[in-house]
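Presented as structure tokens, the chain that follows is alone, the form predicted on its own.
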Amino acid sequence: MPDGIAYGGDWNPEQWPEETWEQDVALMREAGVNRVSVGIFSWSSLEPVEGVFDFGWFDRVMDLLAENGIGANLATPTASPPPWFSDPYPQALPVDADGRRLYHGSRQGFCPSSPIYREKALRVAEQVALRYRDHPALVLWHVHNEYGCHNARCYCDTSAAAFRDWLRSRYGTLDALNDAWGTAFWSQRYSDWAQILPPRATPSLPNPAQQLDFRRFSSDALIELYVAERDLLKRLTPDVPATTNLMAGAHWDMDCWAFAAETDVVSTDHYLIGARRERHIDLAFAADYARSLGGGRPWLLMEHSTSAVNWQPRNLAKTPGELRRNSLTHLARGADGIMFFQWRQSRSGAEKWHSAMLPHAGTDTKIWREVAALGAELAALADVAGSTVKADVALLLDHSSVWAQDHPAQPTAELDPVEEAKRWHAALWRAGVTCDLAHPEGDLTGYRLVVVPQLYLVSDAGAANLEEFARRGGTVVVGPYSGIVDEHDRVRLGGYPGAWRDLLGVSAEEFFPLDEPIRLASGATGSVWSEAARVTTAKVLDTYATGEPAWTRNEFGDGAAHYLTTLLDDAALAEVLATACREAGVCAVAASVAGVEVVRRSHPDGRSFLFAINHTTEDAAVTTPEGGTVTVAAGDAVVIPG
């Protein structure tokens, strides 16, 4: 199979006749494709009766592959159960919240707890490793497709079991989990564990811990059954690596930190918010994501979009060159595998309008001469693959605490973590700094800064390690609503923010959120939310105009600890940024030129790549670090080898 960077699609023969098929590799190799992903919802077609398999067209398509150089992303199709599972099986099917048991007729109709479906997904698995196990085609295992993405979580009897035996493993006893969930609050003491059940609807408000954990449960189920299969596979092909598509970024249902450790490659997909304004740094921080899941080595980009997609409420096409700069983004922040959904565009179905390599226009088209193009240029920079992207600033992120923040009691529902992380991170990619992603309990040696946006739950261990990181002298930025909860959701007591009140040197005894924008005494705006704080150690840098502190500095051992108490605008929090920056040692990549995105990989051996993305409409000038300049064309992108 070709060396170098992995480009292509999800191809679905299954949905066309035969007699295409030879014109799609053809011109797959026209367009420079060297690898696609084949199966991922062929369970009907494989296994078209329950127990009867039917492998004769897939062993031509197999061979079709193979016979013109191109690898296969082999997919266990595991995602989507055929018609014929749901019939005998209905206890097998998802349910949620309010008891609504739900049908086949789309896709991902299953319980993840349900032993049936394992069974059935496992034997279909199984007679797939056999056939192909060594087919000259299989060069990746896909695990299944998007765990989670429509049934992440399931509320039926089954689940409640299986949640109840996961409590036990957790807790040992009723009386640890009475203590974790505060059951004590509105007598919900449990006395035997047949009374748990999973936070199905209810009156009023859940109980926090009991739904922090359940969303634990049913991440960790999917985890299962990917760990289930990916060994099938390992005991049948030890020498296949084996992956799923997690999307990173975009998908906050399962823990990715826990999912992409069982993985053999991190692979994602990424599909850009029509509605956000510059959708290119989201595309960067799922990137970032991404790497930083793979501890910074390289990873496969499975699936994003040549143009518009099918599922948002304005599916907006691609302008001319947009397909190129957002995969040159993908590859410059560490991928080396460029994929798409699909190949070819779908005639019927519910995907029929999401585009595709080759479109229903054919190929006399914007967007088949762009994939066209792109294959040739991702071919001259095969020397690119296995290099890896270097960063000194991480910025910590943790699912659970996403999870225990999204329950509705909170001091205010305009504070949202994930879009907080987004907009800390989209600072520092404006200032042309490369930003990691990092779990709080994760390895923080190497990074110069850590900047923490929003962090309302941590453990024990996780805030000691940024203690830690900041006593060996490390600079530190922490956001408000931080380090409040332990990993119960039990609040840290004595003042906020609890975890790190000797790490920042503050103490605030009550939180004041606002229901319009502040200024501060530097002029800067503070808007969602304010605390009314004292310093203990630490420094003011700026101030409400009550006095109390808005933005503080404290040293502790040899590095020092920021410390916001609102959400600066975008300005401020730059500069913020910035200065801690300066005081941790972090440079950007090249100079900074607005709206131009630049990083550098690099080989052991000191190769390395400079890619300059500008997605402006004017040209631009970027000073390397070198010293060179180079001129970059609006909406073009370069590629720097040195």
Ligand code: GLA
The other form holds:
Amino acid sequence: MPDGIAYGGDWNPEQWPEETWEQDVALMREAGVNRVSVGIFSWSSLEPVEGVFDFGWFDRVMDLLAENGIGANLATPTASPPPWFSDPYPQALPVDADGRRLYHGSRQGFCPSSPIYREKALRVAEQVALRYRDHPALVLWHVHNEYGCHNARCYCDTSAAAFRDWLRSRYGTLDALNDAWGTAFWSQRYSDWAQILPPRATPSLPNPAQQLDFRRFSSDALIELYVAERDLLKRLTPDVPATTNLMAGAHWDMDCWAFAAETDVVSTDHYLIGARRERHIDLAFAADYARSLGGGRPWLLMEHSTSAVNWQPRNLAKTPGELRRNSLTHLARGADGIMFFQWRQSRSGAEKWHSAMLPHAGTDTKIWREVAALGAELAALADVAGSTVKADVALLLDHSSVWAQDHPAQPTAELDPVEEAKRWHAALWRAGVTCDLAHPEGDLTGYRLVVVPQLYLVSDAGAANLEEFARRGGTVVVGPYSGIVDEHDRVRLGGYPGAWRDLLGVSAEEFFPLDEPIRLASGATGSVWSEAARVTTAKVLDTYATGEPAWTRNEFGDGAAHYLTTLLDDAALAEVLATACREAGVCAVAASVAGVEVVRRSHPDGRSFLFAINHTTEDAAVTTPEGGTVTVAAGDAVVIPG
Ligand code: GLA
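Shown: the form predicted on its own; wanted: the form predicted together with the named molecule:
After this comes the whole thing, all chains and molecules, with the earlier chain placed first.
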């Protein structure tokens, strides 16, 4: 990425008369915008009729940007096929699990496995690349837009055939597939590949392994589309980096770990959910996730909002200062670019009530003033670019596990692995401890503490990875309903959690979901879940009234592993994690002050930036790691260079 912090948003000039473009660019300069994403939804303007291209207007857009020193994240417009696509090629439209074919008139109206879609998408992407490969405004390829946002799974016949191909290469033989899917159950044994379908609507519960593999296949199918476009772009512009905007932490249909590995720079979008309590912590989770997806490298926030969105039941406008705090949180947690959806608020279309950098009301507005002030502030923070965030703690998260647990037949419907991961992350946030997310099979060597809030499914390699981490001296905390099944959603036998009985020194024989919270011996509360476990080698640190273990600790190799058999209340969970942090030698970035977020970014040469962001309505005194005290006013943020 170029020097400094990228700042700007999606610019959709095709939605406006050309007379506004000069004004747009002048205002971009006024606001400190140095980067915009263009062409994302321009397919029907660039190729108004199949095979007929009109680049004249877009040449002027790109030239205007170059003349004004604004870089382009140049999109391939493939996220929204024009109406001319669906009419002659209805078989390329997506079909849902009930067999309903979806029509054009929105976006992402295509089947990810459709060869016709792929052909037309690659053709328009190639035309864009050929036209602009040497254009001075081109900085980054923005491939497609939010893959899988609306069409993550297609159940049509084309997808069924592609699913079978995917299964053939995964399993080789039908016997292996039948074994992995447990098809002896309910007489589902396949005798011919042609019998295998996507998990379309069924009279009763679908086969869990089939459903899980279909989620994997569907994610792979979209990643494959990205790779096809990326490879085409790389052939024409080998030196231009390529990315696509993920939805890390918000949408769980795409395997972000696998997807991020195919990008040159991780980019993601993030939107606050108004109904969430402490939504700034949810934001921190997404930012930590984005950083972790790139192995800690700086990443790009491709979209967030200046204020309200338009797709929640009640779309909350941001309070004064919230836009700045949100942006600085992303920056603190490793972003080298802060961008928005979108530059100019739409006048028509489904997103006209979505906020933008330049609102309907113009420049004499709170939003515009905050946008311009942020642009100036980010320009002054240019030296932050390229620095990284160090975390001693990793939280394990895997899409396969989330997907497997999504099957409706579970011991309780009340366990939610994503919410639980966020709750544990929030406990660390409140303690001022910076936390990465990690894939269960990822490299854990740099960490002191690894937490596993709820990892229902873990592969043999993932199970061994965590054991090895503890054996070499790491500290581990595992929450309930983790390590239960293998990669095919088959129960690991012999007592729960089958993957980690030795590591935890615990074996459980039966689950007892709770209808009411219960009191533990320590006074803490357990809810939703309990289990009848006995310790083999672990020590018991807290119990149910029955005397059965609720919190255990087991020495393992040079390290130790804690296990929780219930969902502890927030305060008790914080206490367990604080204990584990102390054991592991993990410290807060600065002594924690309630509601104040402190994160450090550092360069290899030792230059650093301490971000302190006050999310409360009271001024706060923050003690820096160097021993000084800084007052951060209510709702304010400071960046202290060191
Ligand atoms: C997503 C899309 C954008 C826009 C925003 C609205 O992030 O990428 O095109 O629809 O949502 O929040």
